[in-house]
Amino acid sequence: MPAIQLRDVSKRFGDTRALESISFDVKDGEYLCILGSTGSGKTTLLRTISGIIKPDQGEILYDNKNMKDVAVEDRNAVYVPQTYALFPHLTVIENVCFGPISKGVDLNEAKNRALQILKLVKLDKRANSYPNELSGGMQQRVALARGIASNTKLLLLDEPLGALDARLRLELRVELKKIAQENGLTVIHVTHDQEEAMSIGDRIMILRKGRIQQIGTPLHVYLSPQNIFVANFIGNTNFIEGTILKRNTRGSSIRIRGGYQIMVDDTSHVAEEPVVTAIREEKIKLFDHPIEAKNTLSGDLIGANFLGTFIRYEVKLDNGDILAALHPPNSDLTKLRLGDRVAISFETFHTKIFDYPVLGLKRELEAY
């Protein structure tokens, strides 16, 4: 039975549409990550589920019980906000103990549990410090520890790792998922970091302008984005505008800018239909010499950025389109210099075709 159910939930602030007809389920013990850019409605959705904000319409149910008239403190849910909301007059351990003690847990038991959780977030040595003696990242970890210590059934996390340094953020991702699994928690975790969402979420939800764009496992969303916005928001994707030239039982040929042609496996569109072809950057191969192969285009190298695991190369094709390719830094391509002539190539089965957007490709990619 789903732990959380939302049915047609909407919320407006004046003329601003924050949430529009939101419906989804979160199963008991599931870890759901809500992903979206600033202003997409992530925090509003989380605060609505917690009861801090009342929806204009729709229903929110916990284990099939309607939460319409249930107070925030009676929902057995803990909301951990971006702003930490720590008690300034209490020490770190007193802040973490506050929830369990308020629910009748013995003081010693509450302190022992608090210390265990503070060790997980690497703050046990600051247990007797006050919030104003801590950095922003430390305060965020205290807020996270306090939420975990409350022994709630539902944990609502609003950018819980946002203020942490990169290394600690990676470590706490693993710990968060482990804590949730070991304690049987249902977690709804809001973030703008796609790597964070995909690494810890059982499922991820993509929000845009208050509407759900897609919800599914990280792998499914990555491999099968439902629209151009999701394809762009999750992963690194190139888009090529064109028109279907012809199709047969094996695939379609697409006429792109400059009179060039590319081939795709997709057969869902008819001749003369405008489309957008999406190709992941890691699926494009870059060559420092001319080659003869299907879906090969030539151009000039205009960018090369070292990203650690990959180098991201940008190529301005002879037709004016700009495509990017990711390659490991140990390849022979590191000898390339800006302005060099190069060739790019991709397989027909690494492409995905979308209907051409009514308002144009640029507008479709906008988050706002």
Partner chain sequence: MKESKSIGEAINRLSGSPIARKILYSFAVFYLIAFILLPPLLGISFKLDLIDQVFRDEILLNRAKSAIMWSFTIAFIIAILDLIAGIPMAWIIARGKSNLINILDAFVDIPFVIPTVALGFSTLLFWNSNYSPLKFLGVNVSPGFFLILLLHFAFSFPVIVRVMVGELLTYKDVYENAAKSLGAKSFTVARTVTLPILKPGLVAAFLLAFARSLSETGATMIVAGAFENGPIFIKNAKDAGLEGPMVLVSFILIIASITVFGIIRILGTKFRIPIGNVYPDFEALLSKSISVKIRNVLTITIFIFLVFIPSIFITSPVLGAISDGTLVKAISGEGIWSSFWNSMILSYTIGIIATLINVITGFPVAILIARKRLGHIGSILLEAAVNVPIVVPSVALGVSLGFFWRTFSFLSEFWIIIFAHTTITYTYFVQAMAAAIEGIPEEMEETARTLGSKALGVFKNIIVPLTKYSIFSGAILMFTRSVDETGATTAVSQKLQTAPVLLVNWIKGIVPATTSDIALGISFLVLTSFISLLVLRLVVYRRR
Given for the second form:
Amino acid sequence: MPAIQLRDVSKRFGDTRALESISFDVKDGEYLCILGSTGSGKTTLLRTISGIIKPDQGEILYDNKNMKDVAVEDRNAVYVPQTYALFPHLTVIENVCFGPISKGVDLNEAKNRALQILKLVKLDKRANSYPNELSGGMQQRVALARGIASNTKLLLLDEPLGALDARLRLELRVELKKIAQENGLTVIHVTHDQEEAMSIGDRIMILRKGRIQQIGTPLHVYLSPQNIFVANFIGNTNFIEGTILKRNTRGSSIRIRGGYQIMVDDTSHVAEEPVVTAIREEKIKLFDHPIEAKNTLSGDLIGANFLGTFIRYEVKLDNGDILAALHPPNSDLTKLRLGDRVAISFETFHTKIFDYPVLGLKRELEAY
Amino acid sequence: MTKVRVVSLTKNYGDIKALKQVNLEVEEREYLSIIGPSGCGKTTLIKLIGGIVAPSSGEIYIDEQNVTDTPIEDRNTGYVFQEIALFPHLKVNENVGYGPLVKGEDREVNRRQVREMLDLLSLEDQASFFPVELSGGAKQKTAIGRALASGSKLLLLDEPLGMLDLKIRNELRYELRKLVKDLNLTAIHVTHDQEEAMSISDRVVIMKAGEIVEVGTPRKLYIHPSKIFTAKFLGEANFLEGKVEKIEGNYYQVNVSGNKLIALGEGAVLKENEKCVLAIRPEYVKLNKKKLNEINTWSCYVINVSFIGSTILYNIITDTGKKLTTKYILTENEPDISVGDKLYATLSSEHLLIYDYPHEGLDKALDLE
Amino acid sequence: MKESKSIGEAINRLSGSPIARKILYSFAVFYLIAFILLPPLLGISFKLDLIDQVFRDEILLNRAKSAIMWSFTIAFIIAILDLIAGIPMAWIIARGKSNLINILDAFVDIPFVIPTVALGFSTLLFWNSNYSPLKFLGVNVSPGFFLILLLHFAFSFPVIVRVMVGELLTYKDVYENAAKSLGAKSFTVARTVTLPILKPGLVAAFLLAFARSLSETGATMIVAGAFENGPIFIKNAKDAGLEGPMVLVSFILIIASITVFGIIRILGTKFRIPIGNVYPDFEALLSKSISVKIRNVLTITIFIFLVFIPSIFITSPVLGAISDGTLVKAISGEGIWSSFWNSMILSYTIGIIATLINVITGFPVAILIARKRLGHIGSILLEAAVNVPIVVPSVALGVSLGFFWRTFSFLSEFWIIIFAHTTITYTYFVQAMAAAIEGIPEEMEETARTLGSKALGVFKNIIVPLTKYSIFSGAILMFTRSVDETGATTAVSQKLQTAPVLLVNWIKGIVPATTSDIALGISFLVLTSFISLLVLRLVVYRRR
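Show the form predicted in complex with the partner chain, please, the one above being the form predicted alone.
Let us now look at the entire complex, which starts with that chain.
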């Protein structure tokens, strides 16, 4: 029954600060997704929790017990790397038995239990195959079964779906969550796929350059991103640069490029402060005719990309800014052609205001 | 004009039939994507077009010239590899200039071509970097630049964005389409990412087990897929087995475990009393607190809610025990629905797709591996 | 049974302790430093005071100078020539599709399996026989400089081919496809993409061929005649009882070769293979299938006449040995043959013991290198230390090792030879094992540990099964190297004679032996090497 706690964990590799002062808790039975780009430190963090990497500083606790002097093999935390690391010289069932046998469990007993678990992941018919005879999805399930068989309650998954086709990934992420829940596992799952993280994580944690940016439920992080980086990384977001013009008790007005004005309901910034306004792409409404409303801007349609659930329209506003809007494909906007004049508008309460970043907006959106 | 035409193209690897009698035409200046699960033959097809692999039988035409026996180096295609495969011993500008160099291009001309290409891809600052010093996105851009600098009008892209982080992938895909359109190129793009394929292509080819399942515009394939596998692979869908009870014009009345569903089956050829499969995209199943409608409406309970940004997925179970996924699009504020709520689900008639019951069985027909 | 299980468990548990692992690794590194690295370096320094006798004798000094100069000149010429002849051969083997390639592949290794003494004798016989292509042209090749070149070309050839075949097989052909899709013809691709990317392999192949030529003694002394390169000078000095010159030349060879290797290693990474201009028409001509055919025929002809036949020519007098009764004499152990069989037993005993010692002490070092456990710089130093024995010319190594181990008066000559052989063969095993372990993703080990496996369990259940083939082939390589070793053994041994040393005495006429005797003796040595190779291979395949 592991609850995991990290207290001020740091790790450097030479001059690179891979992890900086990482502190967070994972509750027993929780499914936590760690989200970050290549080089964000997410794999290092996972390996540090498993004990493969020793932190330079800080403490890692499993059920309130400090793991400092506990060897990797005694932590009972199973690490599943992105490549799954199935043992190529062992059959599926031998792979699944590896953990129990290493811990001195009787061979027959181990085999019986392994078969049960293979049934659970629907691979009992492939028990005597070798890993290279299995498809990617099957290999992923063997890795999972191998972890469960070792009697662990803590799974550390590094991009468990990363090696699979995009379509299969959608299918298997649901299954992954199900298996974890049914076996009462605590899972820490590392990924760079925001949708994957949001759809299966009880909570998600966003990591950038070895620092935690935010941690919370998907809904919370989506609705209240703590900074520009998170707002960009989670969801699809437009950013508009501007300066606060006026503010009153109900909101503020902002002057954006080209002298245009928009209204937002943020009141935390004072006049003349440079700010960035964030608006989700799906919250921007697009019109094929001029309209009269608050927060309306006009421009030319420069892109229309069909995504299935949505069509993503790109509009070059008259002030030169480019905004994107997501619309369901059944709307009457489908007659629009590239180059057509369009109007966009958005609600004041769908905006979020951030301080203008010291190093500029572009730099702030980069992962590194 | 047709840019690429493959006729009855077949490729066997020993006993494995990677490609079975495939016919395909790609128009000049078209952006065509080929998608399908791993092992469907999409990579084999593009390798055959590029000349990297020789076909077992069939013909390939580029610009109406039969190139079936033309070696790769004489096909003049710009090929971008999944592995990116930048020459590690050459700098960015040398990689991009490799094509002109081996064709014996004058040094001055070469230098100019390279400079133009780097400008176009905004890689000027990294011209003298070695590939190991580049980020994933810059590597990919260099590979595209290298393929284009040789002057080819046909770009073959074999999972070009597969090695990149999702966020960068999504940005680069739009740049890629823009580049192809601006330079009047023809592009054939292989991917396993359905959203990538739909978002940038004029037409999409769906493949399965060495054969083409369906070809069409992204919109057609997503909204009116003719084949059940297309409905499965491109986007998500709920599938329901049933039996045709009555046919009135284009409307089919289908019995799904005792419940009646009406589906608009344009172009479907089913007879009464035949087994069939209904499919519906999650976003066309609407949830309501009250029963607003009698037709196609089931009472249900919410069993799971997952929030994924622009949309929310609700997993529901109907009174008759059917599990469905529904998708709510968050153009407004999020609705007040939570696990355990009793609701009514309406399956929109014009979005209910109807198919023959597959002879190989439903599971097999929808298998992704 | 029960007790052994609990002991096993105790060891298993112990392997989980970082301290126990540290002790094990420290022991292996200590062994490397104390038994492999220091003896060849220290041994010679014990006797450095002897060298001023050389400086008093100008004739001797000049002989020494020219011998050293010739050693490096020959090694350089040979490495270049073999690179030119070996790369196309590697290309044929790695890329060819015909079944005949397998036979060619096996034949390439022939000069490698034949004991160097036999190789020398075979070369001598061939180039003076009526079959010699040069004799056909009316040229007689007498022992000396030119015959040394021919010999060295033959035995360094397989080294280049092996390394380059390995490189070509692991090389991703996507680079070639990329180049071709940009319009490059196959010759252009090889010149501008494949070879530049394989540069580390080329440098390694060059160095190995260079080292082989620099170091070889056993075969060279048979074809050298009055000519002297470094190792022959040392051998002659030893025979004449001149310790001073022997020490001086050994010392210079050791220092110079370590320096040269260091320089090439460092420059090798810096230097870029220039690409220059491309001449599409000319290069297209070279890429045509007829040009490729001509090149292939040329390559194989060179291999057959300069490498293959000269190496196996030794087998021709064996037929005579069967009919003239030498075979009966040999089997019954008459006359000189009784000492031959004793030497064979001695050679095999030494081979087995040296191999076992190296497997045990080398394995942990291979792990340390493959897993970079000592950090970046530590791993580089460790690798350099492991490479010292093959960089140093074997006879110089032998001289130095002899001096070093004889200072421990309690050691019998038998053990001194064993220690010398462990030093000579150590590198081969550790390098092969380190490469094999590097091939196992480290994640595999880490995952096994998170599943609850202690270090010993990981070693036993993951590393050993996955590197089984390399362990066996590494052991075979060491064993045959030990049995065939001539140069260093000559320098170390005093009374004991291993089989190659004995055969040298037969060939040189120190012990009166007929050509039939010599040919048969060599055939026995080759045959037993072959059989042991075959048996071990069968074991490996069955266990798989």
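Think of the rigid core as the biggest set of C-alphas that the two forms share within 1.5 Å after superposition. Residue numbers count along the first chain shown, from 1. As the structure is a computational prediction, the values presented were derived from the model and not from experiment.
Under a division of the chain into two rigid parts between the two forms, the C-alpha atoms of N236 and I204 are best fitted by the same superposition and thus share a part. After fitting the larger rigid piece on its C-alpha atoms, the remaining smaller piece is found rotated by 16 degrees between the two forms. Relative displacement of the L123 Cα between the two forms on rigid core alignment is 4.0 Å.
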